[in-house]
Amino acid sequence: MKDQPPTTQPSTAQPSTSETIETEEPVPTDPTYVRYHPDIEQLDPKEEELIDRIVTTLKSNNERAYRTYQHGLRDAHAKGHGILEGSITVYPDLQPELAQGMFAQPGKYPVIARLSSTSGAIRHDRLRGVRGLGIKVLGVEGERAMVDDEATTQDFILVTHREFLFADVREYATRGMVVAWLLARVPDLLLGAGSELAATVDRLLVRFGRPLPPTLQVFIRPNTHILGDTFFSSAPFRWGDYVAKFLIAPLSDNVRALENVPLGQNPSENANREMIAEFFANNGADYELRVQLCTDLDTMPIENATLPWSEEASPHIPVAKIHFPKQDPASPTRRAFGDDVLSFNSWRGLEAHRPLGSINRMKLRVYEASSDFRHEKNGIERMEPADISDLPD
């Protein structure tokens, strides 16, 4: 149990709502919540040396899809699968260790949400592995995370897999880094075989109890679809006075639904983005935001992204509800706009929403670096979208 931090800085904005949501009875408060304080964080001595190296690694994987696709791409999450616009109506009545942030007060903002695949490469939709979903809350006024940001947008960047595969920069500057090259240059076919032989291989050690590495389990993820999945945080964040990490899951019943429906064996290529737009042709949805708050700092570390957080000691509680409306996410101007003109970045946010660990110290310049690659070489200029006006239909 740490000692009391400074007070924090939460959101200032005070967002407009009409409507009223049914929330289940609070939880108590409890006092055994990690409390935030600056030196909750353990930074490696060669961290800057090892994130240096990474940032160059990545690069060279940068430069090879641009000679690849005579285009800019992100070095992750490269193949988007549609853009929507939407709003995140945060709960009223939270309690105060979740009433924090731009969760501070009851109220709704417009969002921007970007469905993506997380490799580097575009790839056939056929092949398994992690899916990535990025949220862009618009309006969110308050003391900034990083130096010189003068957007009001909050940043939230999930996937598909509940805890990252590598600890710390350490491990990722060896182990990571192999994954990352390799993930950059193996062809489909041979990384839709390699997938298909470990999946074999999985099902055979788990008679024995001995299932396949993380590091290797994403890639045997079932290729279900993407409309069904929930999407996780990884790593730790700030969560105001707080530590957290959080999710996003299927709300209504249309998408939870589809949670774990197979692609079935002979999807197309881009048969993610057509289901999304088949979806939202006609149909609207609702996703809900649920926190973790840390209670353990031994068993629920800052510096280790690899270790699950214990839902029994903390279960995960609802704090904002989103909703997409019925739109065409996949239109060549919203297309266009969320792969070439628009970033994210779980840095660019509130103060009080300070990404945390060794992971997250990596992500902010391995982000801004591919993201100033990508509109450079593209020669589109960055921007922060104001208002939801700013994206195209």
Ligand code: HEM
Contents of the next structure:
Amino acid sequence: MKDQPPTTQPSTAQPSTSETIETEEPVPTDPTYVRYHPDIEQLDPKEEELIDRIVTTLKSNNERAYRTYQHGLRDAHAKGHGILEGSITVYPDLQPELAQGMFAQPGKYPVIARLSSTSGAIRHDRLRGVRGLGIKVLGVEGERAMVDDEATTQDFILVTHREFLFADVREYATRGMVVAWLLARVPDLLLGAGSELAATVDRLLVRFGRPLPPTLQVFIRPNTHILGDTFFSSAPFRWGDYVAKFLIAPLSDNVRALENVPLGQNPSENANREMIAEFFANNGADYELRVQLCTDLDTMPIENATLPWSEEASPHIPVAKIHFPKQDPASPTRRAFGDDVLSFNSWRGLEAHRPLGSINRMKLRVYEASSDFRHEKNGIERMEPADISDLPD
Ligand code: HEM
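Just the form predicted on its own so far, so send over the form predicted in complex with the named molecule.
Everything in the complex follows now, all chains and molecules, and the chain you saw is the first one.
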């Protein structure tokens, strides 16, 4: 588990702008990219049964949260920190293996983004942990990954940890459910004390070359400025004729300056929201979407989301720039729209960007169940924006 990607600078493999960018990593001269074929996924015969169990348990977490807040929340990433309007520009002259799906042609689309923290409870921002980024691209035409999906949105869903914590549905059904259960129930004070203690233990263990396991590392990750974070797909996706993971990293100097900037000793309860609102009151920012193509199914597996894909074998290459202009990302109407009306789901998108692997297959049912639950409880209709004017100011 690494907090930062090896490539936080734009890679030279595919210059993202007209500027000359210095070489950071050797790029393989002639990598053989793995071609997508349905057989690269291998279903566990017990998968559906395990997913049934997970959906049922998560629903009980959801019901519990509803009793506490008297409001239907997301079963994960319940606390939104900001809803941003922006645009994504696909770079021209991408190499053919990257010019796939919605990136096949250069172009510009509107986007809506939601920044969040991973818990299914609304927690104090002093707590460390995983942060999330949902990006919804509007007006993307093409064959859909989900049957009966008539939307024209393309969702990309990312978190601040590079590899996922659990390999597959089997592991999630045991260890993952324990984490989900704890995150739904343990009070802030205890969770905060637990992660401070774990961070101290980790510092001691590191001296003996035995840091805490990745499952615990995410809870001791230093609490830094969310706008300086890099977000990862964590699990693999179809990339048209190929297979990939991707990340979104700060690009403009003003957000790169926020990388690894600590939140300070005593952040306020909604520090993330306040920092995001304060930043975008006076600034715009650019981020970059970078794609890592799979070159070897043995060392870059589809069904085990915990194994790192080597940057040396296949570096992340820039494919698009995401721009967020100056705005108010935390107005009451925006927040209500982002938290209660919108749903982000990596299955909502093109077949050419179909989520792959066990963790992603599980998400197909889990996300729909969570979204249905909260919309029904709150008496609010789900909607997929067709136009950026659907997003209130
Ligand atoms: C590759 C792994 C994963 C990533 C990158 C990821 C990321 C995210 C993000 C960023 C959100 C918030 C989206 C929003 O703002 O609406 C979210 C929501 C959610 N996640 Fe995940 N997640 C992953 C795996 C999982 C797994 C394994 C589960 C459970 C089995 C899960 C359950 C949920 C649920 C229930 C929601 C809320 C859905 C809704 O009500 O709309 N996620 N996830």
